[in-house]
Each structure stands twice: as structure tokens, then as C-alpha cells.
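Single chain ahead, written as C-alpha cells, the form predicted on its own.
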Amino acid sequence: MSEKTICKTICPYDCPSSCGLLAEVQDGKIVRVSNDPDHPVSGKLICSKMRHYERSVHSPERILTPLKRSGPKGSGEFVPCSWDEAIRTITDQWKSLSVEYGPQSILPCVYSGVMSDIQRKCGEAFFNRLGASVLVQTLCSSAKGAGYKSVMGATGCLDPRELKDSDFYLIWGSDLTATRLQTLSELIQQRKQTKKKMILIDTYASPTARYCDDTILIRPGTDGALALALMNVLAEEGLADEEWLRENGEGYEQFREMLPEYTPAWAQEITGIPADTIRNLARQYAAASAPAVILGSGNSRHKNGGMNVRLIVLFIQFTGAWKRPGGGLCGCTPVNGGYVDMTRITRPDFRKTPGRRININQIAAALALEGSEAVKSLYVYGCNPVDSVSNQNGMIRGLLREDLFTVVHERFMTDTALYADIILPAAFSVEQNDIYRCYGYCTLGVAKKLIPAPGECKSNWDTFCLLAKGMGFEESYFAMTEEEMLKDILSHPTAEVRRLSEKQRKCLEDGGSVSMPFADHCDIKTESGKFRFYDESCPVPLAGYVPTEENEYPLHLVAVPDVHSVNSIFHDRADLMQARGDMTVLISPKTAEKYRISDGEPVLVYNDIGEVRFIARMDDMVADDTVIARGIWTMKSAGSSTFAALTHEDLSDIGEATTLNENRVEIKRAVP
């Protein structure tokens, strides 16, 4: 037995965080992981998940060889094949199809399951070279990263290690116990030692409300309506900085005109939050010097989830809270200018004709088209889409076409890959290299491969050089391997890792993470160098009330992160998964006691496109006529359909991004 080695490496996973991890390696294992002390954010702390990271890449039901279909798509039955037997196939059904329908039959289906650079986004210049389908990724909060650009343009929000200078924290629809862990724990430090205020507003509440001193709950979607009743009361009671609005707010004098209507008694219809609530809450506001709100991504998963994040924005600048250290929005981008050239990974210049444009929220509408139009085949990466994308049984039957030629790259036998025609064994972060830009605060870090990945295993890079080589393209990219691709973004710097150290740059050329400067939030980055109520590039230009739709069905669905999984990554854990428990829903007593429905019952949630069985909880931290769902489950862990059964395809007012939370449902008691 040789000795053990320490190793940096970095977690892959969807989090704002992208956490420095050391990694104890022994005999091509990796036998420990803990945290990185010199990581810039999580030197002190790492989420419970990654703790036994080891558990994952060494499961024994990881796929160690690509796997064709040998019964009935999603039957589960599959034998092995070679590597070269795969690529042959997948290429000569590519080229047949590419000459029968045009490449643009083909679509990639990728997300957030690696979250790193290179093995993400270099299918993106296999698939621009093949000229196929380009999927728009906007599954997670681009409405948000809309709504709030809508505002303030390229400027840079808050890094989370600047709320040390805030006076006064308004968590707005954020869970950060599974979605900030190490902001939660600067926050709790900061109330120990100055006493700083925390106010929560969610549609559910726990468990971050232990850490809070008032919890505000909010009919889902209503969130904009509150910001305008906020807004009405600074303006009213004369506690907005009127300077700072006409001086640097374009198209304020406009939005002023009609704030008047938007009182807290109006509010209070709608967001089902006490006028005398609203009224306390924008005066607490006023009071603070340097007040930070830190948004969630939930309440711009509505089809006015744009239009809600502009309110919440602009909220913000009527106490000219955000020209101070500490003061303004933590929760959207902080960085100011680009860390990486992509364009060296993903080769726009590849695609010589533009591509046909699906949104990853519509593929199951996409897997439905005909003729001409018809999808004929799915690469899947780095996603799955069964259990994490809308419309769950419309994905299934689009999955079920004997004409889709589906091919799932893959480390587990997800739902997903169960409709695979070829499955194709994939690589864990250890044993691939690549550069992370961390999008929730200002670092940026390498990891290096520290063990060979088992069996037949391996990363996107490499089988998106095989497949190009079986394509037969002959542009040098596709002859590079992962670690030249490295290199060669390492050695062409952006203009913000020019500045970096000498020492700085070493420690990324080793494999290290770094901190990078923050965007000065103050610099307004518009055209007109103001923050902007007035948008012509939006459908609704004036930031203004934007109602939910009305819905036969009487209950708001919500989904909410869960500290035990990431999107429907870490379902091989078992202890991960015996900690968190059954598929249930969280619904206040008042919504039970209207449905007669017992704690711990089993229920039936259902709409026009699904039902779906789980265990009811009653919790007095639920906004009332609301139903919650706590993380993605698979189908094979639930045992039948899950929450995306129950969403629509719809897309948000801007940013082409998911509704998931704008779905309504009935509940009612299982039959046992």
C-alpha cells in the first residue's frame, strides 16, 4: 500500500460556491475529502454532500463501459459494447441522418451536472462544427439574471464576502442552508458580534428562519407586488432618497407617477402579507444605513419572474442604500468582466449557418415535432432532463420514439439513460482537468485529474474527440487533449487575470483557486450610467405590476432546494438519501385542515399533465394555499412520477427561462 498524497481539487456541482476540496489520494483512490483551507470561500466550511465525495466516484453502481440497447426503450436492458462499436454507431446514424433531415435533427441536452469549463462547453464545438440544433440553456434563474441586468446592465452586484459592511440583511426567497452555506455562516458571525438584523420573506420559510429574527411569508409570484408596496411606503412617508432617484434613476419620474396606487393595503390582496407588515418592513428597511438584500433564484421562476426581479432591484435604490460599502443586491453576478475566453472552448466560428434554437424548458414539446421539424436524435451530457426539466411524461413519450436515436453519456443508470440507445461511461471531476469561474463569488480556480477514471470511463473532452474523429473532422481542436486545452486558456489570460499576481497565476498553473477583484457595484454599467425603471428592450418596458395568471387549479406549486442532493445528482448515496427521507410535500395547517388531510398521509398532487403520489407535512412555515416540493427525486427513488410531472413548458417574461414555480395543482388523499 503506498502512501497518501493531498491533492486540490474543486467541487464540480451547481453552487454558487464552487468549493475548494482536498482530496486524500492512495493507490489511484481517492480515500478522504475535506475542505481546502486556502480556498478563498470555503476554507472554513464544506457542505455535508461533498464530505464523502469519495462514496460517488467510487460507487460500485457507477457505469464502467458503454452499453447498447438489447430490449424495449426504457426497459433497463442493456449489454456491453466497445468504445469503437459505440462511437461507430452513434457516427454513422449522425451521418445518415445529417444527409436524410440535416444536421439540425441532432440536438445535445446538456446542463449544470459539471459545472467547469472546458468538459461543459466543449460539446458546444462538436455540435456548432456538425451544425446541429442549439439548445438554449436556461433551466436554472436566467430570468433573474434578466430582470436584473433589465436594471442595472453589466454592473456587479455584491460579492458575498462584501456583506461584512452591511447593516442590515433582507434574505428574499433564499434558502441559504442548501444554497449558501458559507454566506450563512459569515451572516450568523456577523449578528454574534454586532447584532446586525436578518428578515426573511419566502413562500417557505424553514430552515432558514431559525437564523432570522422575522420571517415575512409570501403567496408565491406576488413578490414584484410587495417590492411596489415597499417602495409606495419609502416614497409616501418621505424616507426615499429623492436625489438619488432623479438624479441616476432613467425614466423615474414616470415610474413615481403611478407608485401611488401600489399601497400596502393593495399589496396585502395580493402577496397575503399584512399592510401594518409591509408598512414595518419598508421603515426597518430606511432605518439601515447599508442594507443588503440577498435574492434566491424561486421568484423569478414565473412568467412575471423577470418583471419581479426588476421591482426587487429597484426597491433596492430608493434609500440610495446601494452608492455605499455593504449596500445593495447580493445574489445575481458579481463579477465584472469574463475570467475565461470561452470562445477558445465552445468555437462559435465552427458553425457555418445559424442553428435552429430549442429551449432546454420545451425539449419534451421538441421531442413531439414531425416532418420536417421532427428531433431524430438526443446526445445527452452533463443533464437529466427525465427528472429535472418540465413536463416529465411528455419527455417519456418523446424519449419512447423508436425513430429518436437517444445517446446518454452518463456515470449512473439515471431515468434518463434507461431510454438510452447507447450509453456511453463517463468521468468524475478527479479524473479530468479543467478551470472553474465560480458564479456566486469572485474566484476562479484549477483542478487537475489526481486518479485514472475506472474501466472504460471518460470526460466529455475526450469522447467529443472521438466522436469528432469518427465524424471525420479534421480541425486541430479536435486533436488536442483536455490538458493542452487547459494550457492553452491558461496561457491566453482575459484582461482581469493579466492583473492577477505573479503568485496568483502559479497557484492557478498548479491547480489552485484564487481570488479575483470585485465588481465595484457603485460603477453603474448602463449606456446612460443609470439604473434604468424605464426598459425598452422588454416586453414591458416601465417597471410596473405584472399579475400571476389565473388557474382552475387552486394550489401554487413550489419547488425548494434540499441540503441532500443538487438538481438529481447524489441519488447514489444512500446515506444521503436515507437522511433525507420520502418524496414529500409541505403544505400549512390551514391548507391541511381545508383538505382534511393528516401529517404523514400519503396524497395525491395533480394538474392537467400529472399526478404525482407523496407523503404530506404539515409546516406552519408555508404560506398558506401553497404546496412545497423539496428537491428533485428520480422516478426509480420515488418509485412513480416526480414534481416535473406537474410543470409546464411555459417561459418566463424575459429570459426565456423556466416557470417551474408558476404551475398550479389540486391535492387530494391517497387511496393506500
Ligand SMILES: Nc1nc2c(c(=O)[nH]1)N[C@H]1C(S)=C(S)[C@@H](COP(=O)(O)OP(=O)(O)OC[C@H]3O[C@@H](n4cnc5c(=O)[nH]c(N)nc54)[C@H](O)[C@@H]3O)O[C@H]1N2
The other form holds:
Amino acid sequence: MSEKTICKTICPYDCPSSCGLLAEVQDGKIVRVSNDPDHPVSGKLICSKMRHYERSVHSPERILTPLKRSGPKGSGEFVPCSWDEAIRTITDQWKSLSVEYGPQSILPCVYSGVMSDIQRKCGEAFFNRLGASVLVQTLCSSAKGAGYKSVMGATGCLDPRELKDSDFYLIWGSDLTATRLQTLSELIQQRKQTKKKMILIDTYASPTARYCDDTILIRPGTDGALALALMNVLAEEGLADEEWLRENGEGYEQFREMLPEYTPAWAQEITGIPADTIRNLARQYAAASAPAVILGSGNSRHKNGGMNVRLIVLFIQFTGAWKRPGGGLCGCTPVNGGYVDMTRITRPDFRKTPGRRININQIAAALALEGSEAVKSLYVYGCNPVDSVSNQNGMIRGLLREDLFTVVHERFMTDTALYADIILPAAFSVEQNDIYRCYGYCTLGVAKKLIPAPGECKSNWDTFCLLAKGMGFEESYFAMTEEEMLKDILSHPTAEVRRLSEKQRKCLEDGGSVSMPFADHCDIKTESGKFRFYDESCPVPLAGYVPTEENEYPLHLVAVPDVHSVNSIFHDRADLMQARGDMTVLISPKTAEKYRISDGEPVLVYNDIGEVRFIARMDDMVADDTVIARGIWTMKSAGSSTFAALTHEDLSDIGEATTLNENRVEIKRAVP
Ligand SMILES: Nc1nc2c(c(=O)[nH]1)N[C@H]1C(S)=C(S)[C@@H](COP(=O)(O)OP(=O)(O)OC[C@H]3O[C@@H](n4cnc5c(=O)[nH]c(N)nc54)[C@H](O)[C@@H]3O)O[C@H]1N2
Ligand SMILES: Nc1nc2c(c(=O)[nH]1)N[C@H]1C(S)=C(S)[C@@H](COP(=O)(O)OP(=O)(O)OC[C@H]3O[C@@H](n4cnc5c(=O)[nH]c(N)nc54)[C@H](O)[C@@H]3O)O[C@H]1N2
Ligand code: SF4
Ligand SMILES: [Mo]
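With the form predicted on its own done, generate the form predicted together with the named molecule in the same format.
Once more the chain from above appears, this time first in line as the rest of the complex follows.
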């Protein structure tokens, strides 16, 4: 046995902290993983999932060789083949599809399996060069981003480390226990020392509720109405910072004129929150000097999601909290800046004509296109669309098409990989080199390859280089190694990176994470230098009430995160999956009574596009007419269809985002 070495690495998953890890390496294997005490955010704490990352890296379930389909589509019957054969089969197909139907008949499908920049984004260079269809990647929080940008432009918001200066915390639709552990631990510390108040606004009392002074339950998608009523109270009771609003708010006069309509009594009807609770919340917020709103993405995943976010961000402006240290908004990417020149990776210059755009939320619809518009080949990497994207039944119908050539580059036999014609084995983060821009904190990191990839697994970079060679692409980009690409990024630093100290630059070069400067929040980066109540680029320019859509299905189905997984990742881990228990929905006692459902009973949740079986759990703290589904389950683990079978492919008002929480359903007992 060789000596153990301890190396730095970074968590590659879609989670706002990009934690620093220490990996103990021995004989080409990771034997232990712990938190990297030098990391600027996660020095003291990482989540329990990643504390045993080695179990995933060395899982016996990993795919180790390329595979080709040997049975009917979706049967899961595959036989091993060589990389040569796999690459030849794929590139031969793509060459003939390009000639016969045009390269736009080929569609990439990628999302957030690995969050590091080179591995996540290098496929774009390849597909730009190929002239394939362009995937619009808005599966997560782009309505939140668009809503924020509509009001604040490119202004930076709070890094969670600035929350120590806040004197009141309003957690608006985020389960910090699952998705922002480091922030939660800081807030708990703050509350212990100074008794700062913490209030949660959510559709159910998530595990975060137990750390809060109060939980306010809200009907899904009605947050805009709440924000309007809060502003109404602030204005009516003289608690608004009128001077700040008049001087810095574009369109404030117009907005102010219609504000009297939006009374707490009006909002009570829509949100289900008692008018007195709304008044109380407005007063508590106004009494604080530097209140911070910690905003999750849940309420933006609606058809009115962008407007909900616009109104919340405007509410935050109302008392002028924004201008004070610790006051404002935390929860969007804190610095809208370029830590990395992404065009060096994505190479937009490789695309000769604009590509057809296909939204990731509408892949099922795209796979149903016919004739000259038909998608003939799908290449999936870093994504598990069968479980994570809308309209699961439609997606599977598409994947079953005999004339669709599907390639999946994966680490495990996911529900999506089951439908592939060719599967390519993917590497883990510790088996590849990359740079990581954190999206929840101002940090930047580099993680070096620590161990060889097992079997014949390859990184996304190496795979796209082989595909490019097979296609005969001669650009020098595709001849670079992963290390050379990383060196190229580091030797072309952006202005932000150039401002780092020698020591910090060296830390990046050696592999490690550094803290980047926080944003200057008071530097409002819109064209006019003012925040916007009125934004003519939006379908509804003046911020105001937009209702959620009603239809014949009376209940809202809402997705909430699970502590035992990140999206569909960690399904390889029996320890975590066992701890997670059954695929449940939480329902209120009122719903239980109405439908005669008892606690622990199997139920069917359904609408016009799907039907999913869950175990019902009763919970006093679920909003009216709301059903809560935790985590992304895989069809394999559920043994049936999952949440994704109930979500439509509609997009949000702005940001072209998922509306996975605009999910109207009906419920019934599975055994009458
Ligand atoms: N452990 C774990 N961590 C994760 C993930 C995971 O799956 N597991 N996923 C990662 C990813 S991809 C993301 S995008 C982030 C997400 O992280 P955040 O955006 O911070 O959101 P979540 O913590 O998922 O919490 C969403 C909350 O919004 C609530 N909600 C839903 N609809 C509404 C609404 O209309 N109004 C209000 N007020 N609340 C609503 C839900 O009940 C839920 O509690 O987390 C990341 N981190
Ligand atoms: N029901 C429900 N659905 C949801 C959500 C929800 O909360 N509930 N959340 C939504 C949100 S916020 C998001 S961001 C999306 C996430 O949607 P996805 O990005 O599809 O979700 P993941 O489950 O992370 O799937 C990523 C896959 O990438 C693979 N992978 C990891 N690293 C690599 C690599 O280096 N190379 C390659 N080739 N593959 C790799 C993993 O093995 C995994 O199977 O899901 C959305 N869908
Ligand atoms: S999943 Fe999130 S909390 Fe856990 S180690 Fe990764 S970044 Fe940190
Ligand atoms: Mo996400």
C-alpha cells in the first residue's frame, strides 16, 4: 500500500456553496472525504452526502465501458463495445443526418450534472461547430434571474457572508437545511448571539421552519400578491422610504398610484395569509434597519414567476434597506461578473449560422416534431431528463421512437440512459481538471485530477475531443488536452481575477478556492442608474399583480428539495436512499379530510398528462390546496412514473424558465 496523500478538491454538484473538500488518496483511490478548512465558505461544514463522496466515486454501479443497445429501446439490454466503435457509430450517424436532414436535426441535452465550467460547457463548442440545434438551458432559476435583472439590471446582491450585518432575516421560499447549509449555520450563530428574528414564507413548514420564529404559509405562485400587500402597508402607514423610492425608482409614481388597490384583505383572498399577519410582517420588516430577504427559486417556477420575483425585489427597496450593509437580497448570484471568460470554452465563433433554439423544458414536445423539423438524434450529458424535465410520459414516447438516435454520456445507468442507443462512460469530478465559479457565494476555485478514471470512463472534454476528431473537425481547440484548456483559462484572466493577490492566483493554479470581492450593492447597474418599477422589455411593463392560472384541477403540486440527494444525483447511494424513505406527498388535514385520505395511505396524484402513485403524509403546516413532493425520484427507485409526469412544458412569463411548480393536480385514494 502506498502512502496516503491529502488533496484539495471541490464539490461538483448543483448547489450554491461549491464546497471545498479534502480527499485522502491512496493507491489511486479516494479513501476519505472531509471539509477543506481553508475554504472561504465551507471551512467548517459540508453536507453529509459529500462526506462519503468516495462511495459514489468507487460505486460498483458505475458504467465502465461504452455500451451499445442489444434489445428493444428502453429494455436496458446493452453489450459492451470499444470507444472506437462507439465514436465511429455516432459520428457516422451524425454525418449522414447532417447531409440528409441538416445538423439542426441533432439536439444536445445538458444541464447541471457537473457544475464546473470546462466540463459543463465544452460541449457547446462542439455543437456550435456542428451547427446542431441550440438548447435553451432554463431548467432551474432563470425566471428568478430575469425578474431580478428586470428590476436591478446587473447590480450585485448580498453574498451570504454579508448576512452577519443584517438585523432581520426573511427566508422567502428556500429550505436552507437542504440547499444552503453553510448559510443556515451562520444564521443560527447570529440568532444565538443577537436574537435576530428569522421568518419563513413557504408553501409548507420545511425543515428550516424549526429554526425560525415564525412560518407564514402561502398558496403557491401568489408571492407577488403578498409583496404588493406588504408594500401597500408600508406606504399607507408611512413606513416607506419615499425619498429613496422617488429618487431611485424608475416608474415609481405610476406604481404608487395603483398600490392602494392591493390591500392586505385583497391579498388574504389570494395568498391564504390572514390580513393581520401581512400587516404584522410589514411592520416587523420596517422596524428592522438592515433586513435581508433570502430568496429561493420555488416561487419563480410559475407562469407568473418573473413577476413574483420583480415584486419581491421591489418590496425590498421599499424601506431603503438595500442601501445599508446587510440589507437587501441574498439568493441570486451575488456578482453578475465574469470570473471566467466563458467564450474561450463555449466558442460562439464556431457557429456559422444561428441555430434553431429548443428549450430544455420542451424536449418532449421537440421529440414529437415531424417532417423537416424532426429531431433525429439526442446527445445527453450531465443531465437526466427522464426524471428532471417536464412531461415524463411525452419524453419517454419520444425516446422510444425507432428513428431517434440517442447517445447518453453518463456515470450510472439512469432512467434516461436506459433509452440510449449508445452509452458512453463518464468520469467523476476527482478524475478530471476544472475551474468552478460558485453561484451562491463570491468564490472561485480550481480542482485538479486526483485519480485515474476507472475502466474506460472519460471526461466530457475528452469525449468531445474524440467526437470532433471523428467528425473531422480540425480546429486546434479540439486538439487541446483538458489540462491545456485549464491553463488557457488561467492564463487569460478576467479583470476580476487580475485583481486577486499573487497568493490567491497561486492558490488557483495549484488547485484550491479563493474568495472574490463582494458586490457594491449601491452601484445600481441599470441604464438609468435607477431600479425599475417599469420595464418595457417585459410583457407586463409596470410591475403589478398577475394571477396564477386556474384550471379544472384544484390542487397545486410543489417540488421541494431533499437533503439526501441533489436533484437525481446520489441514487447510487443505498445509505442515503434508505434514509430518504418512501416517495411521499405532504397534504394538509383539510385536504386529507376532503378526500378521505388517511396518513400513510397510498394515493394517486393525477392531471391531464399523467398519474403518479405516492404515499400520503398528513402535515398541519401545508398551505391550503397544496400538495408537497420532496426530491427528484427516479423511475427506477419509484418503480413507476414520478413528479415529472405531472409537469407541463409551459414557460414562465420572463426568462423562458421551467414552471414545474405551476402544477395543477387532483388526488384520490389509490385503493378505494
Ligand atoms: N440537498 C439538496 N440541495 C440542493 C438541491 C437538492 O435537490 N437537494 N438542488 C439544488 C438546486 S438544482 C437548486 S436550483 C437549489 C434550489 O435552492 P432554493 O432555490 O434555495 O430553493 P429550495 O431550497 O429548493 O426551496 C424551494 C422552496 O420553495 C418553496 N416554494 C415552492 N413554490 C413556492 C411558492 O410559490 N412560494 C413560496 N413562497 N415558496 C414556494 C418550496 O416549498 C421549497 O421549500 O438547491 C440546490 N441544492
Ligand atoms: N421533481 C423535481 N424535478 C426537478 C426539480 C425538483 O426539485 N423536483 N428541480 C429542477 C432543477 S432546480 C434542476 S437544476 C434540474 C436538474 O436536472 P438535471 O441536471 O437533469 O439533474 P441531475 O439529477 O443533476 O442529473 C445530472 C446527471 O449528470 C450526470 N453527471 C454528473 N457528472 C457528470 C459528468 O461530468 N459528465 C457527464 N456526462 N455526466 C455527469 C449524473 O450522473 C446525473 O445523472 O431538475 C429540475 N427538476
Ligand atoms: S452538495 Fe452542496 S452542501 Fe454538499 S458538499 Fe456539495 S456544495 Fe456543499
Ligand atoms: Mo436547480
